[in-house]
Amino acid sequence: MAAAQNGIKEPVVDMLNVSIRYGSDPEVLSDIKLSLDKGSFHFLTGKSGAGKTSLLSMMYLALKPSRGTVTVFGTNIGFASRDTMALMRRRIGVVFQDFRLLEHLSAYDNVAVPLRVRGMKEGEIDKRVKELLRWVELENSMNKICSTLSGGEKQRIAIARAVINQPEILLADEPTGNVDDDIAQKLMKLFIELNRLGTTVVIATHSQELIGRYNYPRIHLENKSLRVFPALRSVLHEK
């Protein structure tokens, strides 16, 4: 608290000395340090079985570390309560590689989750979710049953769950996996203008295509390791 009063920012996500094991197995990630800034935007790098999901997961708050400590927003998630981390959640979006959608109900409706569970008011709901919907080219699915959409239309419905409340942070794994390159662009938009907006921002990929393209800064998992590479441009300038 001092830190904020003295004008220096907290991170929102604060790693130091992480590791992460389940049950008696070896260890995904050991002596992890890591630290975002509020308003940054990293991609997550890493080969299958990295330990990529177990970094989000404590990021979004369902996973807490072996040993170590994650702070986010703050607060230290290791003596968090039940109801302060409900809380905390609610400011964080995300947009799971399986969707987690509700499938028996329609995309609009899925969409409309978030906002309901603030109290909004339906007709604001129906202005942000419609306007969402043709951003992400769903205007004309919005009254279909999620079981009956395909992989990327159900991609682009997750997506826009995950980023209609403007969350604070947003934490997206594989989302540009399952759509076209025009579509792909589109989603970047609009992360890119969320981030603008103030929210920081981490996109698990393995599409070198994408960090070439956007060339944000790069947290890379190996070895049960983390590395930060800054953006390619900002190196270059420095040079």
Ligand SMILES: Nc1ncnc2c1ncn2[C@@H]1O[C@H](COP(=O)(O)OP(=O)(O)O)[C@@H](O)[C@H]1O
Second form
Amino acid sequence: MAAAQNGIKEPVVDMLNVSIRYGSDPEVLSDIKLSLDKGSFHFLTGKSGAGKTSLLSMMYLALKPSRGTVTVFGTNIGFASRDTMALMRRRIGVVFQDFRLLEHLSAYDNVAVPLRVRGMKEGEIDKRVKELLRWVELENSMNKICSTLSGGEKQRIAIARAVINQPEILLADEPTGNVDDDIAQKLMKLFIELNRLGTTVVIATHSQELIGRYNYPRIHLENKSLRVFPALRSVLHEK
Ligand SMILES: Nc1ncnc2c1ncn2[C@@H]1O[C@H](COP(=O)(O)OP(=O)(O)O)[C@@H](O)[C@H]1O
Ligand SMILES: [Mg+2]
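So that was the form predicted alone. Now I'd like the form predicted in complex with the ligand, please.
To see the whole picture, the full complex is given below, headed by that same chain.
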């Protein structure tokens, strides 16, 4: 807070000496250091089991580190109260690997949830939800109950729900794993547009296609540690 008042840029997410272990298993991540500037865009890579979901879970406040400190929006999540964390979560959009939609509700109602929580008027909600569902090519399925939809459709609903609030942080765990290439590109456009408006974005992906096509730095997890590779074009000094 004090740093922000002094005009010093604070990272949106800051991890220092962070380790994660589940129960008495060996550590999944050890002594991680990571700082995400406001408005940055990163891919998150690493083999299955490398710890991508664990790392994202700390960023969306669902998992506290076994050791070290994780600071989000300037608050140490190790000491934050439940109420504080609930308020912080409203500022974070998450696309879960397993979607976590409200299966008994329609596509429309799932996407409307973050706006209703904020108390937005239904007229405004209607406009925004329909516009976004049109973008993810679900305008014809918006009244269908989620449990009846395909994996690819659910993934697009999960993405629409995560971005509709224009969150300060967007975390997406394999967000294009279930959709065709043309839709994947459209979804990337959505993330890029959100980032252009100021959202800090982290996208976990296995897709070499996605990583190769878009010039963003990459957080790579391997052997319990983390490396950040800069965007390729900045390495090559391309314009
Ligand atoms: N809730 C959990 N309980 C026990 N082990 C877990 C749990 N979540 C993840 N793990 C283990 O931690 C490791 C990293 O998992 P995860 O973060 O899901 O990796 P990734 O997303 O890269 O596939 C794996 O070995 C996984 O089995
Ligand atoms: Mg995962």
